[in-house]
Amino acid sequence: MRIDLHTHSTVSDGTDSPAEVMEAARAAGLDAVALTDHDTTAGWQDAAQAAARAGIGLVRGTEFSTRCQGRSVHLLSYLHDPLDPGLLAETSKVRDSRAVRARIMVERLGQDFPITWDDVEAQAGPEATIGRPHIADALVAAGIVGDRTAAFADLLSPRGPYYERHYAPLTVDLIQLVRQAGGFAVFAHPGAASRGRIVDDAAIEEMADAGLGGLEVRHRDNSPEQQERLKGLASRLGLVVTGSSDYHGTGKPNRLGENLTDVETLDAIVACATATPLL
């Protein structure tokens, strides 16, 4: 089986809509793929009945933005309760305080490109939380930068006179929200260095205290002396394994099906997780 457990849509970052996302998983010949937009779960439904037309399972899940030794930290939940109170709680504040930090960007940057709200509205989905991606097309569009790596290298980057940070719960509590919700946690391209500083073993070894399910080592991010850390890390702690494209459309080079989770792995986490069924 050829399983992707990592794309994104236009709920969140993604050019795709959700049923898009998993019509191009079928053309990708894609047996599952998880969608897993930033901090919502607004487009599990129409992934799941476009999943059904195509025939290939979905595996329902969200990539959490939180924060560990002073870094953003992604995190992976899939099958949670999207009901969950807790989980609820701390994406809500998350999604606005995106929203506002993305107003500020935009505000900032306005004072010395021509660029506007609207402009940055205009890049996004009618339900997605307008972030740095958006804006990041919306330069694009204006011409201001040629892609969005240029305008994350650059006028996007938190080393920028543009950057505003946004709220982010620490890594470990988020895990436990996860776990509490009946959801099965793994982080993130773990070993992305070109994304900024990693966090260390000791970090990753407390959020396997915490409840941590797995790493995603296969990931185009991660090098090959990074995976092979990683791969250590996992078999040391008792965490699965995963690869993913982290699609995102056109928004980013990376194609459906490039990395792939063995079908054991995801076994193992359907297995642990307790709220939702995989499709």
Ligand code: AMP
Contents of the next structure:
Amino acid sequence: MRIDLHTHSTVSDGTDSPAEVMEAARAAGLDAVALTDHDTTAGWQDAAQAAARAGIGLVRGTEFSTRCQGRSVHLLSYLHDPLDPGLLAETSKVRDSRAVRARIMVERLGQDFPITWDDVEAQAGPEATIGRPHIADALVAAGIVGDRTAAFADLLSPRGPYYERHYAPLTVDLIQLVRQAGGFAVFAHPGAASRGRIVDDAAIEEMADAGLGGLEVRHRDNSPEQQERLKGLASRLGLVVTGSSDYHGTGKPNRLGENLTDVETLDAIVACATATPLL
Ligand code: AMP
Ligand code: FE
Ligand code: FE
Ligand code: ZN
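Would you generate the structure of this protein in the form predicted together with ligand AMP, following the form predicted alone above?
Once more the chain from above appears, this time first in line as the rest of the complex follows.
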């Protein structure tokens, strides 16, 4: 079984529609794939229909923006109730804050470069909340930078003059909400040093106490050393280990199926999730 538990579509910052992600997953020889757009479940319905047509298993998921030790932490949740009031309240707070923050960043960039809010909106799907990837795409379209990666390295960097933060709940609080919503929580790319400083073992222990279920160990942003550290931590804390691509279409070099999750692990996730996420 080939299972990839982390992908993005046009409802967040991927470049394929939810249906196209399912078709691409089938073409990549996957048996099951999770759609995990940032802070939304808007793609689930289209993905479910396309997955049925393609004859591939869909794992419904979301990648939540959270904060821990002053750092940005991405938390994957699988199979939670998409209508859970607690989760919906937090995601709408995050999305509102993201919208304000994106306008601030574009305004700052517009003072030094020929880029407008309309240019940025033109890069995002109708349901997407504007994030740095869309600003990056607008910078690329305007010929200001070569690609998304270059934009992130320079103009969109948290260390640069154009960056603005957005609201994100504490990771442990969101883990508890995910559990209450019947979902299974996995810390996404916990050793991704390229995204800023990583959180320490003590913080991951606290997450485990709060109900974290797994660590996304096999991910291209976790170095081999980090993957060893995380494997040890997972076994000490009784967490499952997942592997995923974090596919974003043409928005990132990550290819579908480049990292995989064992079927036993997916079975454990499904067994632990208590919600029946029917739409
Ligand atoms: P934001 O949440 O708006 O601050 O933007 C962060 C998002 O941008 C992440 O979820 C990634 O999907 C994407 N991202 C982060 N770093 C890069 C990069 N170097 N190249 C392309 N996309 C990136
Ligand atoms: Fe992303
Ligand atoms: Fe992420
Ligand atoms: Zn992701």
